[in-house]
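Starting off, we have a lone chain in the form predicted alone, written out as structure tokens.
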Amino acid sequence: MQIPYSQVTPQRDYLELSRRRFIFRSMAAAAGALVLPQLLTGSGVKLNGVVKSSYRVDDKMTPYDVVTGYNNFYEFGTSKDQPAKLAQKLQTSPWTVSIEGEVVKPRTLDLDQVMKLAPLEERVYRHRCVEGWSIVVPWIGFSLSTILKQVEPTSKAKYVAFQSSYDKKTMLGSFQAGIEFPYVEGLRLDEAMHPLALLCVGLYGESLPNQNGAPLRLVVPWKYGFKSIKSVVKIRFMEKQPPTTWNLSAPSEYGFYSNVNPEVDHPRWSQAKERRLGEFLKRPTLKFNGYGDQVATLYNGMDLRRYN
């Protein structure tokens, strides 16, 4: 029997932080290697009834300890090891997500309602960061389109905007993090409705750890990782293209679409290769992160160097 999220003990109450601190060292300057020591044993709540989806790559999965110990989550630190410690302040219960804007039936759902919308699937996706590293994760959730269809978008809806939770008492301020909060992201409506776009509630058979975006996040596998917004509290259908955090912060570096494109360099580094965390050598970056067969038609006729 699935435990309701309202009855789940918050992770901050049972994580033993002192023995689960992550230390990540890059030896690239000396030998091109990564040292990935073990930390973080299982800390989430087991998710029952999860089925294996056909949406899965054959790549070797990145170890749980790495996935949960090396994170971008600027609300809880700008260094990769900080969120695993500081994100335990995140209050994940109770939690609601509002769906509003250009819709016929706006709704506010709590987590128990979200979990009942569709069977949970395990999808093994590649995840590529704009900084040049990548991971392969068995995410758990269901297609984002499932929740979006609940509110019946109007004919004016062309985009979907997302907003993360923000609590200035427990999270960094914008000045400290270097970006504006709350964190916002956006997709074109057809991107958001694509079956690969995942509304995610877990990984490796368990509920999401706080540092990975608990209790509810997006995973958009053909785009750079910052598009997969964490700890979502608001979804809004819009007629015009919504603002996005990194595009606002550095428009010359981060475009709205942010599809993985090795042919377009970041202004400060090449995107042609990536380092899979835990591996010694770099590998070629795949266009659309290897999902071109599924998503390339979304961008027919677009200049993907201009609209990056």
Given for the second form:
Amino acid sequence: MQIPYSQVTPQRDYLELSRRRFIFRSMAAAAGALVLPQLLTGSGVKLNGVVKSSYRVDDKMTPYDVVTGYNNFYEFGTSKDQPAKLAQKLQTSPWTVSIEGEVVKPRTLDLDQVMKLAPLEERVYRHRCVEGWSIVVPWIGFSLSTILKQVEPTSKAKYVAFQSSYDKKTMLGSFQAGIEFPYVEGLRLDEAMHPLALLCVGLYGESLPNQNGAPLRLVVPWKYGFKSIKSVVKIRFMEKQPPTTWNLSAPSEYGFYSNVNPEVDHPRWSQAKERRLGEFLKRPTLKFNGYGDQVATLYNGMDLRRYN
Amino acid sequence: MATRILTSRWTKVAVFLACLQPVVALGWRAWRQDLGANPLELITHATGDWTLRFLLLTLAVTPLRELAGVPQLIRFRRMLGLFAFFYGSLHLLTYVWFDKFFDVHEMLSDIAKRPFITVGFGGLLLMLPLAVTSTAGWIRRLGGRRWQLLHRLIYFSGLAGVIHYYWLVKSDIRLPAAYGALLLSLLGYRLFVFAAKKRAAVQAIARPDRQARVSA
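For comparison with the form predicted alone, would you give the structure of this protein in the form predicted in complex with the partner chain?
What follows is the whole complex; the chain from before opens it.
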């Protein structure tokens, strides 16, 4: 076959091209080498050996994109779409959580040690935000009680306090977010020991995406979402009721208990109905988010209007 | 040149189309099903934001005319005000339709019980007579002075809008505070001009000889 000389790439250009290609490829390889270890230990990595738990509601699951693209994570922005972008700055590895306070054996565990405490379960829970929207998520983790039992709480321990990671350099300041950081939450000891309370490390088969509270969070499905604290670094057993972030910010609007309750309105809006993301019509909100059979006895004899 | 652009009929058409842009963009995104995880919230927020923005734009016309020396801007004021009412109506419609599904009982109890809804609803209600009397015929019927007095209700609509927004956010008040600061400066300007005129009038009464000499 004859190729006209005009179509032959001059050697000079050819060398130039291959040099460029070489530079680009080596750059890509270098970037890959930097990113890959993070991918292996970081968020969005498939979790193996997950067993399906019987804790699962029949509601249709909310799509992955919605669960990971519509988040309240005020450390990374106060609008719903910001955390998905800004939380990429969250350093999730190495990660440790210290368990301390009214305990016999305080401990600090790294993430690997936490993951090995119990088999990982997939639980499909309803998740109801105090703002009036809800989602259904296949979380991965195990009962919070598993980790709490590691440290042997003393008889003085009546409450458990939780604290989120906070890094001024990569997160919003308290002034911008309008709430105090680090974010703190708390549960009564019997609430924390309830099998439904989940120590969560993943969702949809993979480790937690940063914006969902990587690498370790709480999921307390019968309470409003803000009780399910994200990116936990400290767990502290206490004798007295611990302070909680939203209660500190607006005591008249957010109580310590914050159980989902359609009969007790938020002072500024009704809690009777909710918008399940992806649905057009609003649906009625269920008391204790539909988990009343399991948790209502925790609150026997309590005026839920007062202890809201 | 600038004057010719400001007084051209085509400029008015261009401004009109620009004012429609937010609702066209929303419609386009809705058509493409690109309104995010919570479309109804997005529509509610977008229409609310634009109501407040158009209210502030309307209120900015007078200070801009006087400070920047472009009196021709008056041609756009009615249109901007009507767009504020238009977006406010869309905002109300989203609430009535997508949030309450035309449940009158629920809406009434909301308006009675929830201060932020009461204030927002009140602010929009105040805009209704302004929209109705925005025509030249109504200015004639009411007389310029009374018409102007009535249309000062927009100050209260603006205040209601900012308070509505401020009461609705959970904790991050930066945006409502920014709208509030803008509104207060626009209203403050008017107060300042009013006080200056009053002072001038008082001085004129106190020293009539000077006035007489000037007018002589």
